[in-house]
Structures are given as structure tokens and as C-alpha cells.
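A single chain comes next, written as C-alpha cells; it is the form predicted alone.
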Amino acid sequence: MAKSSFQTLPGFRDFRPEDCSVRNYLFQTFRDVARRYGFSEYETPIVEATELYLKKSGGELGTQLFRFEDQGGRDITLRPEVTASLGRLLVDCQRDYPKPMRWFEIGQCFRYEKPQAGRTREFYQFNVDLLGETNPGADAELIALSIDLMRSLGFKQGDFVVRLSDRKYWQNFATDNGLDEEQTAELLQIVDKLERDKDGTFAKKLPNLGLTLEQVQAAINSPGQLSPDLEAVLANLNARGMRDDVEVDLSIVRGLAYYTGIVFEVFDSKKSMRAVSGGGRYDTLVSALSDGKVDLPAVGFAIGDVVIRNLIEQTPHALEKMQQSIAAQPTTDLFLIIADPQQEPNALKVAAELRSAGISISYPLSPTKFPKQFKMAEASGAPFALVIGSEFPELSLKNLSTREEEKFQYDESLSQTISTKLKQ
């Protein structure tokens, strides 16, 4: 097979009809449970000012950007996630809401990091966020959205869990051992890497701070009381019937300077992979970014199409979910069959009305054999073939599974009998 010199760069992908597919249902899916939330659905640009991502993103973020000049001379970046865009947006425009605002976006997102599996350099975010409210029961609406989410991508409970932890926990670990506004960002960092730190690389830079491994692993395991916020989204979350999918595991603290409060990540039960979604509460970043004329607390989460896609195709039962949706919303409805040649116009005809009619219509466009068209009509993914011969204006429907066949004569109801067909 002839290959192309030209390959895609790394970490990139190409989309085959296939691969739309699946992304459709997934942003399908977003959507869909968006909507019951009350979300409504925004769009920022896919390139910012770099400095947008510097002044209030933290962590290795900054050593992701795809970064570049522009030709006026402008430092851009194309954006590595979502929320920092929508801050910049709140900025100039959340005066004109009523609060709070339930706001949701799907948008493409670049790092540059090392691609491995469930992380590409570029990919789809799922961005949701809940803003001008602080009452912990908008934390437990975002976790209770990302629990529907999972249910509704085919996973089943036990398939995954919701790992709650709360940022505050950690200012105060970091205030009582007397770590400045530096090191608490520096210990941050390292808790929030712990859990991978497999050869103890960041586990040694604990000493720095005037701390030991064992007293940061004696905060994670033995927090004492619960903050009153997690207590509450506890409460919440039990009460609409979730809170077996959720854990408290304060070694969560999220990898992003801008997080202030509750954050939570969304794993596999196994933990095989990374985590699949993730998110908090940032009721400083507006502020930030506005440098304090606009203060709007927020909270929110995000979801990549990536590392979900492969926790579906990993999990039996979410995999036949999304394969019957997909099978359920064919590209062509109808395969157009010419037996007669002569008969081309009037098949031009038929394709023309029901296509106004809103059926998807497929059809030889050139002479071709009749065994071949049905070979066409089977391949095209159609349920029904529509044979048009000499008995014109007699039409044939076949159904291309079951073989089964009826036979009608076209006039002015035919979009109306097809449509009906089709639904059958």
C-alpha cells in the first residue's frame, strides 16, 4: 500500500469518518447532559496572548505552550485549556448575566508533552463551569454533573470514582509549617505528584521546604475533621444518590496555580490510567486577571476526549453503548438503486425530494451493474435500498439486513412512507 511522505506531526491525529463518529457521540453526550444541568454553550478563540497562561496557571503548564510571534509582532499561544479563555471573557462580560451562570464550552486544546497513552498534543476539552456562586452546593453540582456524565457514556458504578480533596486543607498544612506564598505553590506541586513519583524524585525535594515525606503522607492519610465545604458536598452528593461514587483523598490537589478550594479528579476504578476528568473551584483567577476590578468566584471541571475515548473502548459495557448509538445514527439512510438506466432522471427526482425532505440519499454516479449497486448500498452503511426499474413509477424498498422487501408506487406521500419506514 502506497504511503504518503507527508505524516501527521506527533501527537497529532487525523479523523477518518470512524473516528468522527466517535467524537461525535462523545461531544453529543457533552452536550446532552450540559443541557439537563441547565448549562448553556459558549465559544473562546483557540489562540490567546501567552501571557493569559503565564500570569495565573502555574505549575509545568508554561513549559507546554505551543508559543510563537505572530506577524505583528504579538507573543500568542494556542490554548493548552479552556478555563483561562473564559476568565479573560468574564472579565469584560459578566455584568451582563444574571448569577449564577451555567456555562459550558467544547474547543480544541494544545501541550506540547511527551504523547503516550490517553495524552496527545492536541485534543477536545469538555469545559463546565459554575460561576458567581460560593455555596458548596455548586461544587456538588459540578461533582453530581461528572458523575451523570460517566453514567451516561455507558459506565456503570464501580466503573470509576470521583476523588474529593480540598485545596484549602493544604494552605492551612502549609501556614501551620510556615511556608510562604512560594513554598506552598512548591508543596503543591509535589503532593499533587506524589502518587507517580515512583523513583521518590519529588519526594526528595520535601527537605527544601522544612518538611518530611512521613509528615506529608500522615496529612494525606489522617486529615482529622473534614473541612465544613467538603462535609457539605458530602451531604449533597448523598443525597441525590452518589455518594458511593465519590472518596476523599486529599493527596488530590489539581496541577493548576489558579484552584482555591474543593477539587476533584474522576479515575477508572483500576487506576490504569490517568485521571479522566478533572476540576475545582478558582474564586480567584477573574480577580486575578482583572487585577481586582472583577471578583467572581467559580467553579468548574473539564474532560478530554482522549483519555475517555479510552476508558470506553477498555470497558465492555460502555464500548456496546457507544457502538449501538453510533450504529443508530447511520451517515446515509438510503442507497439510491438504478436498475433501469433510463430511469435516471426520475432517480434524480426521488433523491431530490426526499433530500428536501430531510432523508440522506446515496446513489451510483455513474453507470454501474446492478449486482454492484447492491454491493454500494450494503457497504454505504443504509439500512434500506430504494430500487428504481423499468416499473417505474412501481418503487421497491429493501431492507438490507433483513432482506425483506416492498413494493409501492411513488407519488406525492413517497417522503412521508420512507420517513415512516426509516423510524420502524
The other form holds:
Number of protein chains: 2
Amino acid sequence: MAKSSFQTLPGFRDFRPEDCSVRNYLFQTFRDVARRYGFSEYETPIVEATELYLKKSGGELGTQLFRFEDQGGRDITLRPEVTASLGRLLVDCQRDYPKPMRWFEIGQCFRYEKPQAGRTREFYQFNVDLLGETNPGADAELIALSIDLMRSLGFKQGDFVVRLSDRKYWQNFATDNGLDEEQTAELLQIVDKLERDKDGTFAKKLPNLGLTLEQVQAAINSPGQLSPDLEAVLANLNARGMRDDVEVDLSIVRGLAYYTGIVFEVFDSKKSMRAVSGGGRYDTLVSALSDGKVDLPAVGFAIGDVVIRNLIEQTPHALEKMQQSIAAQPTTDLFLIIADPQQEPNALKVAAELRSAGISISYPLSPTKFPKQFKMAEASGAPFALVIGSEFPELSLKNLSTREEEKFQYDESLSQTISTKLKQ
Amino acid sequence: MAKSSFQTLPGFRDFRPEDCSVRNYLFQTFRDVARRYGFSEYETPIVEATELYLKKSGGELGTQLFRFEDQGGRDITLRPEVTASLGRLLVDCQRDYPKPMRWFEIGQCFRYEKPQAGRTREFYQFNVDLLGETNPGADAELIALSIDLMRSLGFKQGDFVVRLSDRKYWQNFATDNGLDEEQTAELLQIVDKLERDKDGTFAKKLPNLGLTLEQVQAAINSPGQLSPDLEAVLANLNARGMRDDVEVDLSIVRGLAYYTGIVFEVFDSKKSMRAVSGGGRYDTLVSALSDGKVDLPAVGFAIGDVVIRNLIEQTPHALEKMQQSIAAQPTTDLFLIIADPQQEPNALKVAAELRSAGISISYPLSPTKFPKQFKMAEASGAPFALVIGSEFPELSLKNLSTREEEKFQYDESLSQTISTKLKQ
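Mind giving me the form predicted together with a further copy of the same chain, seeing as the form predicted alone was just shown?
Every component of the complex follows; first up is the chain already shown.
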């Protein structure tokens, strides 16, 4: 078997056509859902000044950067996430847009992690942000969008659950236990890891904060009265018929440093995988990036393409929906068979006309024997073949699944005739 | 004016929503045209081992790399172009696909050049490749696609010209003049630069090859008998009604090292800008990447987003087509006005129903005074507002341009009613 002396870098992916159509199905679904919620698409660069990420993303990300010096001596980094760039952009341009702003983005991010199942070194992320609104109605709108996205991808109630939490609860818990700002950040990092902390690496750090694992677990399991924000979000989702997709779960805090209020994560209902998606409120990021000059409260949501693709492939009805959607858009509508090489100029003319009408056409690019052309037609995936032979302007249209054949004359109604056949 | 302490890196772009819709119009047109020609989309990583580019891209690119070492000590590079990656991928997977293969890709590339008009450090490139076919019918098919792309972007005959050439002509010229392989490569680099060589930097190098500028200019201006490949391409395009968009011009050789035969570039008809797009035959790249184990002749075409966007903006009928296409897809179809705050749960229910039917809905996320809600509705760009007040289930649909208002009762046919209104 021939092998290139070159390979993709570890954790990076080639998308062959069969993978690219899966990627594009995800992207199309992301865009459809964002549009239904009135969001506009934007994009920021894949490379930014490193300082942007060191200062604002926080958490583990600082150790996972693809970071380097460019030819001009700049310290630059492949983006590990998009929100820091969005914040940077908003400082400069938010005044040009009425509030609240509904913005989304689909782009690639890069993290130098150990490649493993569900974890690559590059991934696409769909980021959705609602900017300039403090009311929990904004948080609820984004959570509703995240639920609608799961439904649009073919998941049913019970396949997934939104775990809803509030960082303010942990802020209050930290204050009650006398923690300062840095200790509070450390507590949040520990709580974020507890669920998968099999060997107790993170639980062990609690005594340094003057806390016990029992105290923290009691705080998770017996939260008492919910905050007004959580109550408002639940009532809002209830009005949309989405209450049953959500459970309050204060063990969720999210990894990034900039969240300030409501946070949520979407999991498969067995919670057997990493979070599929998540988000939350970050009211101070834009202010921090502008040295306090711009105050723009915000709530955001993000989903990567790797975990959701795995979950779709493990969920038969979601997989079936995806496969049907992809099959409904064949690459080629019609394969031209040039039965008489003398007719090639007429075949090219016919191809140009049909393509002008939006029909997708393929044909043999060099003289090819008739039976081989039929095989090519079948391999192309086209539902129909159009045979152009010495009897031109007589043409023969062949349905490649039923083998039915129909003869007609070439005239100016050709593209109309073929379009009608394709829709049948 | 508030300014972020962070900026984009020089030569990198933010796409605010109004820019992103232009980008997406280009991408949609790229995909539509590729589909009409039966091409399947693929994608390769944005980062590859540097060696891939040093060995195979050649030309100036080697000095323009965003090149660095990753945390694992690998010498890696942000891709300056896509064809080297495609070649790498094809070595490993081409046996899985019937020939010829019709593949395309839309992705970002990075070159460390001095930023100037029409030249950024990142750009999106639409790459189209036909693989496994030596017949010039393949070259003609790609040139036809490049012409169809210009037409699909709203350009008319006379707005642009395809300049068609053949590297074999220069190979023969080099052989006739006793040049070796390295000298031939140098000659091609010089010919590529001659048209813009105002200060004679490149012409000055010809004597080193034992050539004069007059000799080279005579070879460009009086090519004599065209090669059979050029004749075949011209006849093929003539059959499609595209002959008048093409002129034979042997001054075109393309910058990259891997081209082996027919090459072409598309220019605005005043030739006032850089080439808009271009391509050509590269029959030996895949073989070189596989140490001769895989022989896959190929012809490719590429267009970047920066130059074509400039040309569209300078061409009134192309600009108008773009603006109409963008305006035909408003972000928001319908803005909900919640005239009575008590009705918010019903508004959320209505929003959920309409969104399920594919309608794009926005609404105020916090209690807002009635006149302000009308202003928000107008600012959203939605053609209609739906007013939900204390008379619910009575609803009022307001056309925001004509100010016409229509009252009706909420029932299960709501989404049907609204869909019909939106299509009018």
C-alpha cells in the first residue's frame, strides 16, 4: 500500500469528502438554529497576540497553547477559544450595533493536549453570544437555543440533559468560608474537576482552602433555595416546553475563568462522555479588555464538532437523520454519457445549459468506451444518466435505479424537462 | 472612543456581521458552482509539517511561512497553500475513489507578506482539483468552472479575461536554449514577474541564463503554432460558448514550482489588479510526494477571497447582485412585541412554535416599553412584527415597511399563517 512520506500532525484531521459532508451537516444545522434565533454570523482571526489569551482565558488553556514568534518578532498564538477575540472586537465596535446583540461564529480552535477519543488538537467550535442584556431571559434564550440544537440534530427528550448551575452560588459559598479571590478561583477549578476526580487529585487540594470534600459535596447536593436567576431561567424554559430537558446541578461551574453567573452544560443522558456543549454568563470580560471603558454584560454558548459527532454516531435516530440529510444532497444530479465521440461538442453545450439551470453535471473528460461510461455514471451517485449519441438531437434519459429509459428531443426546454425529472 | 488594548495582528481581519455576510456570499457561490460541476468538498489541516511546504510548494512561498516549533518540538507551519496537503492526502487515499476525482476545498491560508491593498496575511482560498485525467478535456473543464464562477458572481463578458498558457512551451524554449532544470525553473520565475517588472529587477537576470529580454518577449509575442493541448482546450471552451472569455497569452506561467502543462489566470479586463484566480496542470506532484509510488495526473484551480471581493466592489452590476443576494436572507423574519409583560410566557410559547417551523424570531429579552420595542423591531431588519398583548389569543401582525396591520387569533395554524405572509 502506497504511503506518503508525509502525515498529518498528531491530533489534526483530514476531512475526506465523506467526513466533510458530516462536518457540513453540523455547520448547516448550527447556522439554521442560529438563524431561527435571530443571530448574525461574525468571524475573528485564527491567530492573535498571545497576551490576549494569557490574560483573559485563564484556567488550563495557558498551558495548552500553540504559541510562537512570527517573522516580525511578535508573540502570537493559534486561538484556543473564541470568546477572548470576541471581547477584543466588541470593545472597538459594540457602539455600532443596537443592544442586545445576537452574534454567532463557527471556527477552528487549537489546543495542545494529548490526543485521545473525543479530544483532538484542533476542533471546530460553534459560538453563540448574547451581548448587552443582564436579564436572565438572555441566559434562558441561549439555553433554549442549545436545546433546540440538540433536537435539530435528531436527539429526543431523554437523550440529553442540560445541567444548570450558577457561579454566584459558589461565590457566596466562598465568601461564607472566608476565601479570597484567588482561593475562590482555585475552588472553582476543583469543583469543575470533582466529577471525574477518580484518584482524588483535586479533592486533596480542598484542605489547603480550609475546606473538606464533605462540605463541598453537601453544597452540591443540598443547595437549599434556588437563586432568583435560576428560578427565572427555569420558568422561562418551562413556557417554551423545555423544562424537562433541564436539571439544576451545582456541580457544574465550567473551566474558563471569565464566567460570572449562570453556567450550564449539555450532556448525553448517561453522562458517559465529556460535556457536549456549554456556556454561561460573563459580564465583566469586555470591561476587563477595555480597562473598564466599555461595560457589556454577556452570555455565551459553545459546542465543538468532535464530541457531538461521536454522540450522533452512537444514537441511531440522530445518525439516521444525519445520513438522510446528507443523502438528500447528491454531489451529481446527472451524468452525461457521450455514446458517440463526435457528439462531444453537443454534450459540452448541453452540460453548459443544464449547469446554468443549477443542475449538477458530470461526464467523462476523455473518450471512454460506452460500458465504462455506464459504470462511471453509477459510481458518480447520480440518480440519472443522459445519453447523447449519433441520433442527437435525440436524447435518452435513464433512471439509474429503476433502469427506466425515456427518449426525447433536445430543445430549449431541456433544462426544464430535466429539472422536473430530478424532483420526481 | 473606547479602544481595546488588544488589536488584530497586522494583515489579519475581523469579519463583523456585515463583512461575514459578504464572505458567506462568496463561499455559497463557490459551493454552488463546484456542485454544478459535480465536485465533492474536502478539507485538510491548517497546520502541517514544514517539510511538506519546503519541498513541494517552491517559489517565493518558502520565505513567507508562519513557521514554528510546537510543544512537542515539531517544525510546523500554517499552510501557505492547500495543494501540497491535498497531494499528501491523495497518496494515502486516492485508491478509494473512482477516477477522475472531482474535489474542492474552501479554507484559510497564511503568508507572511507586507500587508497592502489586495494582500493580507491570511485569506480564504477556494481550491478545485480534477485528479486522474491527462486529457486536456480536464483542463478545459476547470477553466470553464473558473469562467462560470465569474458569471455566477455577476460579472459579464468583457469584465474579465482568462489568459491561457502552457508551461510546456517554456520547457521547449528552455531546452532549445540549452538550459538545465534549475535554470528552467529560474526562467519560469522571471517570466512570471516580467509583466510587473517596472524597474527591470527580473529582466536583469536573463543574461545569467544566456538570454536577452528581446528573445523572451519575442517568445511571448510570436508563439507560432499552438500546442495540441492549447488547441483542444480552445475548441472545448468554444463548444460551451466560452471561447470569447479566453485569450492565449504565453506570458502567464504561474508562480508555484509544481505546474507541468496548461496554466491559466483570470484577470479583470483592464488587468489593473493582481490575477483574480488561476490554476493549471500539475502531473508530477502526487508522484513526488509518494516517492514515485502513486501516479496521479492532476489539474487545479484556486481563487482567494480578497482580490475577488475588491473586484466585485468595483463592478456595479456584480456589487448589486451580491447586495441583493445578501438582502434576500434577512437575519430576522419576525420580531415579537410583548405589549403586556404578563404575556411573556405566551410569547415564549409562540416563539418556540414559530422557530420549530423554521421562522427566525427575535424579541426583547427583558421588560421593555412598547415604543422602544417598536424601534427594536425596526432595527432588527425584520419585515414583520407580531404584537402579543393582553387580548391574547388575539395577535396583531404588522408589516414594518407598509405599516399595514392585521389581527387574527392564535391557533395551531399560526406558523402556517406567518410562513405564508413572509413569502408574499
